[in-house]
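Below sits a lone chain in structure tokens, taken as the form predicted on its own.
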Amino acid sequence: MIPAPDLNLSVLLPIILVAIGSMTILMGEVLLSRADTVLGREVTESFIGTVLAGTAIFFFALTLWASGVAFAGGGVQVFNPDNPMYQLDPFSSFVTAVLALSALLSCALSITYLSELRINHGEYYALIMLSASGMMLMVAAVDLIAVFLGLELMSIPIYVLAGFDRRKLRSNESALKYFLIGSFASAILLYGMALLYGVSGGTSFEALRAGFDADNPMALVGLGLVVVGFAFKISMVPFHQWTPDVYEGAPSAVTAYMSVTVKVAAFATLIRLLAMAFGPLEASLETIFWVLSALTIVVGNIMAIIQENVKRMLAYSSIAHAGYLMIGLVTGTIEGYSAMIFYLIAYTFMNLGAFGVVVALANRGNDCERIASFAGLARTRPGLAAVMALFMLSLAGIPGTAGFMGKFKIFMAAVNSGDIWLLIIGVLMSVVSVYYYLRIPVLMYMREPEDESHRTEIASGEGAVLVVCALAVLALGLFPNRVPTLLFGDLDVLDWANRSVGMFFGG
């Protein structure tokens, strides 16, 4: 008789909480839609959407707490010791907490925006939670099979979310483009994984590290296909063409969510894969990552200059930031990986905040997309103009903001590893980026308002998200080592980033 495996279900707690939340939302929508009143309040479509969004926020908050407890406890917990495919360790628990916080803020940002579009349905928040569970599986996976399962669980709900506004042709077009290109990238990635399995005899990261033969052409082809598959997901040049179209066509709340969470999950998974499975090949991969990083930085920044649509500009901006993040992979050091994690946290707040302003300005389902539409915003909506200026300054890397500190850490890692030319390219392109980022503050504060019908009031959820993002951008820029808070004391974000990647270097 085969003994039952000794499974540690507590390792899956973050994913279980998110999965339960998604099922609760789907069942809750069915039950609420059949009721006339709840606690004396009339049940309307807007009321149902708000309740379900609150449910999603509650479960993401629980996931954030569970991940934080796991990170504080340290150590490595494996779901199935006999066949390790998923483990909760300082790295996965910390990144899971970042993903949970990002998704929580995205849900709060979506409530009023979706209500105005008349698409504030429960499946939206269920899809958010299902995609987040896939991301959490990816970052904790130590086996290629688990990585691919997490990747698909992340991607398929986002394909649907990109076309969630079914009445708009460009939203449908966005979803179809993302689905076709994403499926193509998944096929490339899966074929690469199959080749790696063929040459190493296993799919676990440990088996790959032990059995990979760098002199075998099939092994190199497999590794190259895996890198290409991830390059599509994180919008590295020349695999970036889908990004501006999808960002522009998807509902702004969806774009805000996918622009930060997909990047965090994909880069974190790539860090774990390289550190645990292909560590001996870091020198061989350095040249490939160097070229991809330089191309991504240059193309992203140059193309952003000529954009007149703010969502397309932010799309090319995200491509450029992917290039900056790639510098950490080029270094292959604990300093570089730690800088990447810190940069991803900073990027989450400043990019989510920038898209949050776009969402807050949307009126009756019409997005404020043209850069020219921001003219004179400081006179009509001074609060939104102030936070948008802050996010633009941070994305440009101006001192005193999280964006500057993130770039500083990445550039210092490049200096210490001897990648001076890549550093020069990064610095020069950062100077170029100041032009297109400062276009918006200049328009807001130095031009007369156009006849644009912006929404005159900001919803409480949108306001809370913008305040959190603005405070985080300032705190991480001014106090990166110890972020002061009223409820949680000083938060050692840089130290947490170092601890999370230290496990890959024996720390």
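Here the structure is a predicted model, which means the values were calculated and not measured. Numbering follows the first chain given and starts at 1. Throughout, rigid core stands for the largest set of C-alpha atoms superposing within 1.5 Å between the two forms. What changes on going to the form predicted in complex with the partner chain:
- Put the two forms on the same core and the Cα of residue 69 is off by less than 2 Å between the two forms.
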Second form
Amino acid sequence: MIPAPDLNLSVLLPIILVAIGSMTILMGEVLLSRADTVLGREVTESFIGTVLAGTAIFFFALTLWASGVAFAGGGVQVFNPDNPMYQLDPFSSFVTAVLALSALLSCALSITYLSELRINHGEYYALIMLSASGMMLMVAAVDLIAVFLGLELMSIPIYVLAGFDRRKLRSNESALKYFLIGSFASAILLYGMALLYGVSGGTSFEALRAGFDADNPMALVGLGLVVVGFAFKISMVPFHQWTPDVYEGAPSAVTAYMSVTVKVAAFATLIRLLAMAFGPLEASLETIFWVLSALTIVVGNIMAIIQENVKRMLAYSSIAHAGYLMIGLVTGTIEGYSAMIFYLIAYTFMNLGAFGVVVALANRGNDCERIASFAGLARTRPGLAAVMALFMLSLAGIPGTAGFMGKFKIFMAAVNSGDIWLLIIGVLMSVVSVYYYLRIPVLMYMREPEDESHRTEIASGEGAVLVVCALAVLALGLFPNRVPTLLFGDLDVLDWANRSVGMFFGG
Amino acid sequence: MGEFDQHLLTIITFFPLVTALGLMATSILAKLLGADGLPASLWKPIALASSILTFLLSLRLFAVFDPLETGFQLVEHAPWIPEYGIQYFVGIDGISLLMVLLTTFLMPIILLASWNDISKSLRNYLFFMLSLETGMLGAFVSLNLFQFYVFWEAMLVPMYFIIGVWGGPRRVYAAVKFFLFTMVGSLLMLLAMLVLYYLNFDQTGVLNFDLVAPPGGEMGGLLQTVVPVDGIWWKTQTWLFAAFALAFAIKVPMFPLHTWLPDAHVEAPTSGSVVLAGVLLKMGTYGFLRFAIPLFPSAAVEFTPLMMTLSVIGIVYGSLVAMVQSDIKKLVAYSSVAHLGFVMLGIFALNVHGLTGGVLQMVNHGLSTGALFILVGMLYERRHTRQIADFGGEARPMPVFAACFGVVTMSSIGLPMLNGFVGEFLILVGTFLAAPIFAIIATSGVVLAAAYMLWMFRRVMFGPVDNPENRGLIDLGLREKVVMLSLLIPIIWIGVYPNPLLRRIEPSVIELIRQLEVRRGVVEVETEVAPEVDSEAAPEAEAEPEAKTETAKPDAPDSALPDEAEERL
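Switching forms now, from the form predicted on its own to the form predicted in complex with the partner chain, please provide the structure.
Now the complete complex, all chains and molecules, led by this one.
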């Protein structure tokens, strides 16, 4: 008889929590649709908005708490010691906490938006939770198979979410495009993984590290294909073409969610892959990442200038930010990785905030998408205009905001490792980025309002998310080492970022 | 020193911002509660009172400041992000003292001068003005490079909004241009800062952004870093200095990086122009004095010919372009390019006269050009035009205005007994000692300045009142008289008796030169000399500027820097 493996379920606790939440919501949705005929559509709608969204938020909060506790505890635990596939360590629990927090904020952002767009279905929250559980699996994975499993579990619900506004052609187009390109990317990734398996004779990160031969072309090709697979997910140039179309077509709340979380999860997984599996190939990877990073920064920033649609502009801006994040990968140092983690947190808040404003302006089935429709917003919606200006300044990297601290940390790491040319490119492109980010404050503050019907009321969920994001952007920009919170004392986010990647460097 | 004085700099720096945030908080709170909040008419006096109080506090600063002591005074040091050597570190020497005074002095005047200018979203305007004041003060008192950078950049945001929201017809273009120009320089400067930071780390093993050693700290600051003259290109003084100099030169602005200035000045509202000319441009020259030159002294000397050439080109070019302007505001804007050329010339003379004159001229330019912009604003308020051709014979309906304009014009030209003279004179003496050819060319700038200013003055003030619209113009009201009077007092006072300022500038300048020599390895470190320098320099500074030239003139015109410094000792 085969002895029962000594499984350590607590490793998967955050993921299990999210999965339970997702199932609960699916069940609840079924029950509600039964009750639909009895109670009437109005009542079920409000149930979806309160009970189901509340459930999602509750479970994300539990996950946040669980991973926070795990992070505080430190130490490394594996799910199955005989065949380590998932690992609970400071890195995975920290990234899981970030993911849970951004998913929580996305859910709170969606409530009113979904009913404005008349797509208020309970599956929405279930899909968000499913994809979040996939991301959490992916960042905890220490085996290529597990990485792939997590990646697919993350991606497939997001394909559905992108097409969630199924009556809109563009939403459908977005879903189909994302699905097709995503499938190609997955196939390429899988092919690369197969080659790597062929080289090293194992799929676990440890086996990869041990079995690598840097001179073996098969290893290099496999590595290249794996990088390409991830390059699609984080929209590195030249694998970025889907990004603007998908971001534009998907409902804004979905764009907010996926633009942030997918990036966090994919970058975190890349960091883990590089640090744990591909260490011996560092040198050859550095050149590849150098070129890709420079390309991504340049193309993202230049293309963003000519956009007339906010969501497309933010899509290109997110490409540019991916480029800045990749500078961290180029350095390959603990400083670089910790800067990336910090940058991702900063990016989470400022990007969620920027999309949150777009969401909060959506009105009766229409997204507020044209950049021109921001004209005169300072007059009509002074509060929203003020936070939007803050998010734009933060994305542009003006001191005093989280975006600046993120860039500063990345630049610091890169100066220390001597990548001066990449930095000069990055810095000059930053100036370009200021130009297009400033367009929105220019319109909001320096132009007269157009006759555009925005929503005139802000929902409490959206308001709360925007306030949290705005405060976080300021706090991370001014006191990243002691972010003041009322409940939990001062948070040393800088130190957390260091600790989370410290484990890869024997810390 | 009392508890209060120890925190004086922090209080002065953040007082305007706290007022601004407090005012904003009341209006947000009122909105949440559904109430009306403070009426905008109450915001104005509160903002004005806050800026006046800030000025009074900085007078206290002036009183507490010990002119005989070298090095930084009233320092305050607190951890901010200590993991990266980022500290909250403020302190002043004579140079920054004057800059702080200039800022806090101009701010209430600006608010008073633009009392009726702004009607559109007044609350936001006052909020931006007050936060801008904190930004500028913060940059002047920062002794931590990171902290300086934060203030330096954060300052852009309120200025950008002031130009862009309350400016003229092409305000958006001007605001964005202003922002982008500054960003190019400052981001490259940020890289240079980081390179310097890691150079310092390699040498000391400590992560540190402090410029000098904090009180009680044993490690020296960034000023102790040995920056190689050659080696890997981006670690050399030349390139690091170039990056810093680019950022500051854009702000000054030096020819050929000045193109943002006329746009920004012309489009900005009067208050914005005054802040720009009065204080913001000084940020660039101050940056050279505080950071670029002391940090990379060899490169600074290496760049001197280039900098001086660009300065004199700026003087001549700025004056010539000012001469052909038909718009008074644009004329004043180009005159700024010329005046700042003088300041830069004085600074890069790198001797006591030049530097002292440069610093004093920074103050003078702030007062004179600020006053000119306010006067142009007053004209514009009455006639809604700034074309010289539209005016004529204004002295008849507006005698008081004409008198004020006359004095300010003279001060801008550099007439003796007015402030401009002292500064320009010292600069020319300093330049003559360092590089006579540049002094000769620069002197032509003085002549040109007289030409374009007096020509403009004649066309606007004298002659027949041709245009019927000019006939019924009302002379200055009480508020405007107060504004002009408070500007004229220092303009005349500095012209007649500049010693209180010179006495505070000189020790800092001598210390700067000494540091320069030490860091270039020309002079051995003589810690004992430093206190003696001041006690001797101070009485000497009491002498009239005329007397100073007599001691200076016998010097060989090409006397090198060390000689000059030793002569002062």
